[in-house]
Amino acid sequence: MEVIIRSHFLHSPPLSILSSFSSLQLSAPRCIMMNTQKQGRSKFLEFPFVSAPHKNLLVDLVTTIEDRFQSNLLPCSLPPHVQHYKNKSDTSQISLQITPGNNDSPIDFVMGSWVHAELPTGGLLDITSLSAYLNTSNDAPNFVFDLIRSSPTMLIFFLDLLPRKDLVLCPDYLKTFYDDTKLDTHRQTLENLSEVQPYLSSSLFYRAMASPTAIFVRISTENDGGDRIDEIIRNYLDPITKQVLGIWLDHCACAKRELGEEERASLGKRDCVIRNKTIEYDLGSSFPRMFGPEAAKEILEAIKEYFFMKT
């Protein structure tokens, strides 16, 4: 299973039905979909099936970046049925959350995701991620954050600061965001661990696409119950995520970068191949053996017209 997996969708209320309302009613549907958004926050941020230190990490990345952008960011608006999403069978369930930024906001989105599965042989999947897109008045790159745990005593980490520019022909981009920033650090921190190994993605797409600091790695450790595993997110993959979380938000998110219209338009047109790719490579692929033909199209219908609302 690649990483990168996130998303959700089903249908919304059909709003012939609100145009009979009077003036006095039109606030209903109003103070209903201010309760939408806050159970579908509430669900996403339950991450119900992981450990404690899992979801702990989870829940202080999300609060870390809406605090951080509190009024660039606008609510949630995915309908019920868009935020959670559970398969017929009930073997299979995603929870979604997708903040767009304001038209103020270098920030296009942020989108978080859990996805919980029953295998076909018997075990569990949970899959947990968040991205930060930014829009193009910035060239910086986007943050990327992927847990994915199959079973007790193994796991594969993905954390990234995706790169934006060809970086061998902008070294200077590769300087500032990444040498400078010391990314690749925390690399090495995690793979001097006995239990940590590199993980190489069959996908030359996301191998093409990460940068050189990237942490892809593969965390397997001793029939412990899980102990050990949850011991490593609590002491190593909680610190050096946030760390990079903080590298992002005070380096790539706020940094001030002047771009000319065509350095925009060129941004603009590869930041669409990359979401493009990413639902066709990774979601459009997955998302179909999870949930169905009819519910995958659905859903990744939805998540397109984020991705691509702003470009």
Second form
Number of protein chains: 2
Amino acid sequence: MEVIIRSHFLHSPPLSILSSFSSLQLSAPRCIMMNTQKQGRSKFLEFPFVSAPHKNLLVDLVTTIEDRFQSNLLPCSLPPHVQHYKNKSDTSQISLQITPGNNDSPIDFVMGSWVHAELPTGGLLDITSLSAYLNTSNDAPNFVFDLIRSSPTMLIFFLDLLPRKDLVLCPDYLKTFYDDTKLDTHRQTLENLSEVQPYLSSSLFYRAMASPTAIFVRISTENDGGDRIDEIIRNYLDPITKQVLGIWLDHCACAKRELGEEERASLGKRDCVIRNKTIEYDLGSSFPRMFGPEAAKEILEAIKEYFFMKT
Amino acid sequence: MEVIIRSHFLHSPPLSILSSFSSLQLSAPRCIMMNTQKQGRSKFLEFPFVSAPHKNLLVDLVTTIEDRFQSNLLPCSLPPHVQHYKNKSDTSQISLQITPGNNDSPIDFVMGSWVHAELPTGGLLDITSLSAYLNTSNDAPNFVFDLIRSSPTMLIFFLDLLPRKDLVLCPDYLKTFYDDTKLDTHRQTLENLSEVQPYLSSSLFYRAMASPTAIFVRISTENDGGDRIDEIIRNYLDPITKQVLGIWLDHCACAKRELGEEERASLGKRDCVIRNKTIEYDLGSSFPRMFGPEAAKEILEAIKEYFFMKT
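Beyond the form predicted on its own, can we have the form predicted in complex with another copy of the chain?
To see the whole picture, the full complex is given below, headed by that same chain.
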């Protein structure tokens, strides 16, 4: 499952590439394009396989971001078969939305996805992810969120404001975005629950990439059919995630950062390493596991184009 | 106690400063200087307040490093009152040894210390630390080790090869020193013990500074007078620490790294941030707590000189 968890990092199409997708699709009849956009977005916001508190949290997060940036976000212009893909045997499906920021926005893109898969063991796996990446006009952290339910009584929860600079070399950055915002209090609140255990990624790169206030936990409850997990989502994960998103919106996405040309180049280089390293991990493993090698290849080739055309 | 734990990071006198200390002391009669060196080293190697397995581990680590680098390490030339300090009420004492590398060595310095303090609560606190820092001829990680016993049944254990580069920007560095050396297996071995829990520093900077394979744990056993803790030291901490030190000696300290002038300058800058930030944390808090404000000031002023004269 580790590799599946990483799928939320497939979020890195550069604005230029996304814009070229938009331009290409403008040659299609406008009504078809708009229908595709609406259908993809509606399907995404259904979150049809997760519990009510889980769905409510995701919908609130998406609409909070959209409300804040409104006219600065362009519609998702991914090809329809990438926006929603279901394998032939109907055992796995993915819904994917990428909404790039326009040229006046500090947002590079916002990406949301859900994956539903029947596991070979007979269990069900639901991965819901939302992330928001800034462009190089702003070196503030990116927002990443994953909620993975692998059984009614087991959750993996990952929430972080991913640093975009070397925190050791930049203590002011650490202070501004992590210490002063008291981000660590949210991790502490959650880890006080008896059902919550720290969870370490098996990838050293993912550990190195995370902030020191990252929440990365496994939540495991007694066999009550899922009631306690849903209570934890409603009473803890929901308010904590919304507070962290609030910090990101108020203190990161809207931060006024003065960056010189050299700083922007370094930032772009570091962003690029993370994005490329992410593809390397994901493309080789999680998608084939979820959709089988052939179907995975079809989706992933489309996504790969974003990344490989980038450099 | 958190701030006390950080005291092992007070390890950063540059070679040039240490050499000037040596030069100054050469004007003293040679026999007095040699006696001071011998007395300080003997006192340090006594580890008089810790259990046999704890002392054996420390002595083995120190002699392993000394045996490997022998003629490349200069004698400790700290002033006697910094090599061993005891407060007036005899409730706290520190033994400190810094052995700098000579000009032909990749070692900047090796620092070992033990602190013994009677706590206001009536308990005893014993901190034993050993670290080995490389100079800018070699960008490989530094070795850091702390074993802190705050009661017969409670230990804090910190063991890491501290990265000296931004691991996100340098995936090859991560692969060479952390993945290929299978460093994470030692953390996993230890965390399988029921008495072991992950321990997070309250300082975000310290978390950010650590490697993704850092072992930072709290070990808490039932009230058996300390037998089980000593068993864990002998059967787990001892072999794990020796294996990690072996990795550091074979793969880090002796690594042949080709560094350009610019890389060395960047490395020096990053090393310097860590060292200065460390002083900032430590000087203001742990030493005064352990030795009272006046005595702490006396020791710390001597140590401060190393750091402030450095830049």
